[in-house]
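Given as C-alpha cells, the chain that follows is alone and in the form predicted on its own.
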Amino acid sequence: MKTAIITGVTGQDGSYLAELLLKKGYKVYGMIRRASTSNTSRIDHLTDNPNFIIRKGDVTDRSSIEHILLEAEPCEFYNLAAQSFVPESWTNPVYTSEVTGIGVLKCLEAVRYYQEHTGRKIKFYQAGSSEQFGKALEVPQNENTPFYPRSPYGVAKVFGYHMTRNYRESYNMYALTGILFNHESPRRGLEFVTRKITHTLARIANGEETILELGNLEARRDWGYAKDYVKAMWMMLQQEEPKDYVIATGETHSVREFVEKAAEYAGLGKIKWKGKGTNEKGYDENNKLIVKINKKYYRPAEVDLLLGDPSRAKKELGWKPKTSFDELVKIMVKADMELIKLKK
C-alpha cells in the first residue's frame, strides 16, 4: 500500500487529493493545525475511512513534520499548505511569508533529512500558483515565463518554487513544483472571488436582501475545476524524473463574465450593467440592484491577466482539463443554491 502525507488537507485541494489518493488505495495521511476551533468540515466525510489517518502539525514547525514522517513513512508528499488568500497576504504580508514561503524550505529539509537517515526515498510536490506570473511578462505563460510576482503571496510562492527547484539539483531529490492557475469549487473559501460571486448570487436568488460588492470587473483569469487539478498533481509524482508543470485550461474570462454566467445559472436573468468604473452597477432582469463595485476589494498592485499554457501537461502527463468553464460555474451554482436552501 502505497502511503502519502497532504499538509493542507483540510482545504479545497487537500480535501479533493484526499479523496483521489483513498480511491487509489493509498494510505492518508493529513496533516493539520492545531486549533481551538475545528475547520474540517471537507474532510470530515473521510474520518471513518481507516485508511486516512489525521495528524496535527504545521508547516512552520520542521519537528512536527519530522514526527509525521517517521510514522507515516511516505512515498509521496504533498505540501499543500499555506496562506492562500491574496488580499489576506497584504494585510499580513510577515505570517504568509513564513507559512507560504518558509513553510516548504522546512518541509524540503524535513524530507531531505529523513531521506537521508532512512535511506527511503520520497517524491515531493510543491503547490506552486498563477500568481507567481502576476505582471505577466507574455501571454500564455508556460514553464519558461519569467516570474513577476505582484502580491506577498505570489513572491512567497516564487520563493517555495526556487527552493523547491534548489532541493532537487543541489540534493538529488525528486521534487517538483506544479504551477496551478485558479481552480475553484463549491469547496472554495467564501473570501475567495469566484465562491463570493455564487455563494451571494445564490442568496439573492433565494430572497435575501444583499447585494455583491466587487473590485475589478474587467480581471480575467484561467479558470479550472479543483477536481481535474488535484489529479494533475497526482500524475506528476506518477513521472520517472520530475519536472514543474504549468496546470491551466487554456482561455481566460473576465470577473464580469463570471458574474453573468452565474447570475444566469441562478435564475436571475441577463445583468445589466449602468455607470462606469467605480460607479458601474448591476441589475437582474427585475431591474434590482445585485452587483455594486466597491473599491477595497481593488488591489494596492492589480493582476490584471494571467492566462496557462499547459501543453507539457498535455504532451508528458496525458492530463487535459475535463470541465468546461460554463460547467465550472454551474457546478458551483447549483451547490450554492443548494446549500442556502438547507439552510432555510
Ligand code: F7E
The other form holds:
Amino acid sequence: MKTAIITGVTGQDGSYLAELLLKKGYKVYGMIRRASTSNTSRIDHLTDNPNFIIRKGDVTDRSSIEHILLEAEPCEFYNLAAQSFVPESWTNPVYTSEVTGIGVLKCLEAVRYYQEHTGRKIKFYQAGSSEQFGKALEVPQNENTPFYPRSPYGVAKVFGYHMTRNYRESYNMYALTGILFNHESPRRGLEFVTRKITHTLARIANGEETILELGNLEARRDWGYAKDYVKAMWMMLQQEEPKDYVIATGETHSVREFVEKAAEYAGLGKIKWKGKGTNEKGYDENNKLIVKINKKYYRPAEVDLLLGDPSRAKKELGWKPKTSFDELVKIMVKADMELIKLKK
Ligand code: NAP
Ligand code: F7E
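Given the form predicted on its own, corresponding form predicted in complex with the ligand:
Next comes the full complex, this chain leading.
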C-alpha cells in the first residue's frame, strides 16, 4: 500500500487530492492545524475511512512535519499548505512569506533529513502558482517563461519554486513544482472571485436582498476545474524523472465574462451594463441592480492576463483538462444554488 502525506488537506485542493489518492488505494496522512472552531468541512466525509489519518501540524513548525514523516513513512509528500489569498498577502506579507515561502523550505529540509537518516526515498510535490509569472513577460506562459511576481504571495511561491529546484539539483531529491493556473470548484473559498460570484448570484436568485460587489472586471484568468488539476499533481509524481510542469487550460476569460455566464446559469438573464469604471453597474433581466464596483477590491498591483501553455503536461503526462469554462461555471452555480436552498 502506498502512503502519502498532504499538507493543506482542509483546503480546496487538499480535499480533492485526498479523495483521489484514497480511491487509488493509498493510505493518506492529512496535516491539519489547530483552529478554535472546526474547519474540516471539506474532508468530514472522508474521516470514516480507516486509510485517512489526520495529524496536527503546521508547515512553519519543522518538528511537526518530522513527526508526521516518522509515523507515516510515506512515498509521496504533497505540500499544498499556503496562505493562498493574494490580497491577504499585502495585509500580512511577513506571515505569507513564512507560510507560503519558508514553509516549503521546512518541508524540504524535513524530507531531506528523513531520507538521509532512514535511507527511504520520498517524492515531493510543491504547489506552485501562475502568480509566479505575475506581470507576464510572454503570453502564453510555459515552464521556461521568466517569473515577475506582483504580490508577496507570488514572491513567496517563486522562493518555494527555486528552493524545490535547488533541493532536486543539490541533493538529488525527487522534488518538483506544479505551476498551476487558477482552478476552481464548489469547494473554493468564498473570497476568491469565482466562488464569490457564484455564491452571491445564487443568493440573489434565491430572493435575498444583496448586491455582488467586485473590483477589476477586466482581469483575465485561465480558469480550470480543481478536480482535473489534482489528477495532474498525482501524474507528475508518477514520472521517472522529476520535472516542473505548467497546468492550465490554455484559454483565458475575464471576470466580466465569468459574471455574465454565472448570471445566466443562475436564471438572472443577460446582464445589462451601465456606466464606466468604478461607476459601472450591472442589472438583471428585470432591471434589478445586481453588480456594482467597489474600489476596495482593486489590488495595489494587478496581474492582468494569465494564460498557460500546458503542452509539456499534455505530451509527457498525457494530462489534459476535461472540464470547459462553461461547464465549470455551470457546476459552481448549480452547487451554490443547491447550497443556498438547503440553508433556507
Ligand atoms: P486553500 O483552499 O486556501 O487551502 C490552503 C490550505 O493550507 C488549507 O488547508 C490551510 O489550512 C492550509 N494552511 C495554511 N497555512 C498553513 C500552515 N501554516 N500550516 C499548515 N497548513 C496551512 O488553497 P487551495 O486553493 O486548495 O490551493 C492549494 C495550494 O495550491 C496552495 O499552496 C495554493 O497556494 C496553491 N495554488 C492554488 C491555486 C488555485 O487556483 N486554487 C493555483 C495555484 C496554486 P486551514 O484550512 O487551516 O486554513
Ligand atoms: O482573483 C479579480 C482580481 O482572488 C482573480 C489563488 O488561488 O489563483 C488565485 O489567485 C482576479 C484578480 O484569484 C474581485 O483582481 C475582481 O485579478 O479569485 P482571485 P487570484 O488572485 O488569481 C492563483 C493562481 C493562486 O495561486 C492563488 O493562490 O479577479 N477580482 N473583483 C476580484 N478578486 C477577488 N478575490 N474579489 C473580487 O471582488
